[in-house]
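The form predicted on its own is given below as one chain in structure tokens.
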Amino acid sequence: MIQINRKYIKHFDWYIFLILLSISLIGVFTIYSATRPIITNVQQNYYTKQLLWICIGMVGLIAVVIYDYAWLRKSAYVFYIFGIILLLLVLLIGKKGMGAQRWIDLKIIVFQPSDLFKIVLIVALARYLSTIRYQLTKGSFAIALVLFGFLPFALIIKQPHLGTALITFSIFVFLALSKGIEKKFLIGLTIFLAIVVPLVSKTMWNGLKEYQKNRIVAFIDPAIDPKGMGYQIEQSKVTAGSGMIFGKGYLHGTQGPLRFLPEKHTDFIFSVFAEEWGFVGCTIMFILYFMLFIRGIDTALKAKDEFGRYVSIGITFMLFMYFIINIGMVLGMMPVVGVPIPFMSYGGTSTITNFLAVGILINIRMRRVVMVY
């Protein structure tokens, strides 16, 4: 039975928690502004739902913090198997929408297993890496690649969800590199990929859905179809750029409420924020995010064991990738791949999952002091 270590509560990391709460509440206010009624008199309740999910996420964070993270290590592979089963169920009985099949409908709640799976992957991969004494060899890397790289990537890309699939695979690559790979094998693998990737690029392109191809084409040249596949990118850049230095002011943005910008409260919420708060507001928001990332790195450096270190690295990298890709989408520097910005974008599964992830970070940081007792 899992025991609650109450003595660790005094080491709760309020620094991370306050950053998390600040970003989340800014997100709620921005969602309210983006969806406020201008054309019609009907206020959609996206912001109230987001508040509810933040509250659920906070409860989940506290629940995760209470128990020593050692139980995650013991149950890592069980969670991983359960996560793979959920991804398979999505393909078999998942709910379809917007040309994809990514959700499981439990009637009471609809959730996206791929969001939760990223944490499961990090925990399971951290468990595997922490059992290897030295660097990854050809054999240990091959096992990790098949189980933690290709398998989840294939299941998620089948939904299809290109953005999440790429982040999932990048988590595997980053954690593997963090562990270390034998030099000769790494050099050979790099040369192999340099030869193979160009050869299979046509097959990879043909495997993409039509809308995914359109997004890549729109990224390369949005002007090719400014009213069609290039519209989202162009409107996002217009919205963000119109804020200039100091922004138009809260509730004075127009691109979102007037429906010029699609997905204004989800993947492109930062465009609305940039319009209202300008370069100065964006700089402050960037500082908040990077304070969170730096705290995550510091947690990894101070973790009491290898498992905690790899979990901290994985969670921090995951949040960083979401941030970088989303900002890249908003500014037209990356293709639109359906990646939300952590804690700001509207979304139940992603919000709750990210709170749980940060809860694990706080848990690891709290228990770094175990040796003083």
Given for the second form:
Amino acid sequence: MIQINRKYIKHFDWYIFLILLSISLIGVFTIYSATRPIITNVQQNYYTKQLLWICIGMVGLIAVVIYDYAWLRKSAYVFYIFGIILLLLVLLIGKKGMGAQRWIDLKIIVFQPSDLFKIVLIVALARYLSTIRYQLTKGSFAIALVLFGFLPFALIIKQPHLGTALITFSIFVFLALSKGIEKKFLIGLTIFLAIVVPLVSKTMWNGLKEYQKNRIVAFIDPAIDPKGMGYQIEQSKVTAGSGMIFGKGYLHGTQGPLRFLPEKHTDFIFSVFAEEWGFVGCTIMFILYFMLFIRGIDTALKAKDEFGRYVSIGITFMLFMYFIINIGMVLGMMPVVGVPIPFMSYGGTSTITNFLAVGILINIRMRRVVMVY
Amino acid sequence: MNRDYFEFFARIVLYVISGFFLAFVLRLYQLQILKGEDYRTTSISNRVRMFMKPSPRGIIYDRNGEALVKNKPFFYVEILAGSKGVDTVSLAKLLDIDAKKIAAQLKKEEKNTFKPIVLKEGLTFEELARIEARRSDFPGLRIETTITRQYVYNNVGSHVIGYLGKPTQKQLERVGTALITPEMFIGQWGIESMYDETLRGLVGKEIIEVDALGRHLQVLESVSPEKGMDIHLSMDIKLQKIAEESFKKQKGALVALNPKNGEILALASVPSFDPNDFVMGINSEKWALINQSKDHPLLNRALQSAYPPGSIFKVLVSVAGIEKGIINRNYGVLCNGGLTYGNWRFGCWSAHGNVSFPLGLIASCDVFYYLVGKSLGIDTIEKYSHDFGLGVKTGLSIAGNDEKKGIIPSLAWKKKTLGKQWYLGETFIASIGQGYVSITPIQAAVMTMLVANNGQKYPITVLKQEGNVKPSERLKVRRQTFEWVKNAMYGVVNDPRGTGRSARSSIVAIAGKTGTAQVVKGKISSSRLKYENRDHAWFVAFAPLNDPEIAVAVIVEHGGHGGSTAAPIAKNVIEAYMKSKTQ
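Show the form predicted in complex with the partner chain, please, the one above being the form predicted on its own.
Let us now look at the entire complex, which starts with that chain.
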């Protein structure tokens, strides 16, 4: 046991772990600042809760790291079936809130299965892809599309949770591409989509909920502003922009605590950071994230097997998608899609999920060489 | 093969990731560095609001301590430009204004999220209650208060008191927004404008930090408003009322001065206006009605209109004639109803026969003054006129900078303005206050005052003077001259041959002089002329003869003969004033 531990410590990916820790702690500090009290003197306990989520995430991460990820491969499909059942449960008995049904109340914690589901999906899809010898054929693509593409997409969009549904589906597309699709089939598929997508998107648009439409409209033309969605974008730009080069200084941001910025400690936490730390701070933050993603890709390239490769690249892609959708929204470059920024935003399920995901990355990297002791 | 493909794929992914990061950094550069300053400003204006605390204006009292104005709250409703989802149609219905206008205003100020847009002003209490009840339906809607006036006596004295109005862009720039704001009312006419700085006080302000819900978090800076200073006018509102009513709907002006200190006791210009119409946000129809009225009610005739003085000018020519030694005990002329000079004949209104002083003034003989004027010369007449305040602005700015100067002609004046030489005939005409000569009613009052108080000059003021007023200079005119002219003026009113007998009073010794200023040349009796061609009627007077306490000048536009229309008005005012003094 002691020997094993030493081996772990030696090969443990401290690099990615430290990046993760840095971003998370900066996140806690920013949450503290964003939720500073203004009328009373009582500091809201968001930051302590977030610290708790980080600790739980850390424990989870270590738990994930300890055993060779081979067990993950073995039980991938079981997890996947379990995950699909959970998504169904959400629809049946889930807790409603803010016009959507996304949460399951476990009495102790309320959690959002769609968050955790993405990892389950990546793992299951990676296993499926690793069993295929060459590239995806028409048949294997169709099976994957139905089981790992459409099925979860339909269940999540029904909640409704547009952002997550789109990210889930994009994970499928991305992993399918990373495996490779037969050239002839790929060309045919592309032509087919070019014709069908415009037709389908119109029906889709009509199927969207009013607030979802509003978000897209507000983004395209904030002046129309049907329900004040443009306000969020505008205030987020004001918050980030007012940081200027060096920022207003820690605990000197005003937009968050005075509530001009909605969702200040969750989706828009990066604006608050940008307000207080300015261009310089943001650039440093970007470098940290960049290093994290590069490390993820590197892990995929060095993985000892195909399963590890697809899991790594899938996890990296998932984190990256959250990152760009969030930053794009915060900087007013993309529509307001309520997704958190990984590791910084307040939130239990997403924090823990992301820690587990990084744990898997570390696990794969650690076991990239077949070690003989 | 599969491994190669994945490496290729990973490289593409790396490029894409790098591309996104580059785009994000560029975007941050744009937001935080290129436009950072603007966003910083917006973030400050987001959280900081300035609220004006209006300062109560000083009260204007008349000479007896009667309050002429009251302060009253003025309510207006405004909405923040950045208000979201405003139902303009029902808001327009609530406020009874045009929905399109609201939408247009909101659109125009769209970018200035927290800029208040005034939607309706001068709310009545019913409107106030109705809006207040539904305010929660319209986020960003708020009712604000400032201070305006109620003018207790409505039309009476409105040309002296003036009125308030919203500051113009020019005024805002000149005075500075630290002292006045676009929302508040400032003096725009009369005393309100002349002493605006005194009356205004200091506007208070409160700079408050607010959150997104508009809740006040903390006061960053607070300045309490300071009430303006009260003003005590020399005007007697009761006398003013009598003066204005005495005109009986005729147009004209009256100025009554205190010869002992230069106070204005009454200053009427009729028709007048109700200043209350202005302070509740006058509507354009009403404004047009007042402004374009043929009667020009906004014109302060006492200062802004110059008329030919007619025979009241003879008072001045008499003073000059006596001073220059032309008029003396032995001086006499023969009036046979006119004077022939070269090819010209200058008429007199009656054939007076042998005329000397004081009969010349009492009977207002034109021939007498033609000849006195001829001996004096126009330049001497000009000098004495200016000494007695004729053709000189009083500098009283109750009519803003619009006081008329009037004209007293001279050789130089004609050369300069008309480029022609002076003719003796023009001296004749000027000597009876016709021709080029024109003066304002307040100048006539100043002349009368200076005769009454033996040439003691005082600055003309609308403020009540306490104690003894330090006189400025005294005119270098012999006392004897004044006595003689004053006695002659007493004769005008009290002598059987006098033209101003209708001013004769049983309670006070009034001295005066009538004047009839021709509007068109001719010998037709005024009553048969069209109204606008009828003569202006003048009367100047002071009383009591021995120790004058009031000097009055009256003009009735197109009133015909001064003795019949203007003199009774002067008498009314003088009697009312003397009665009030003995009470």
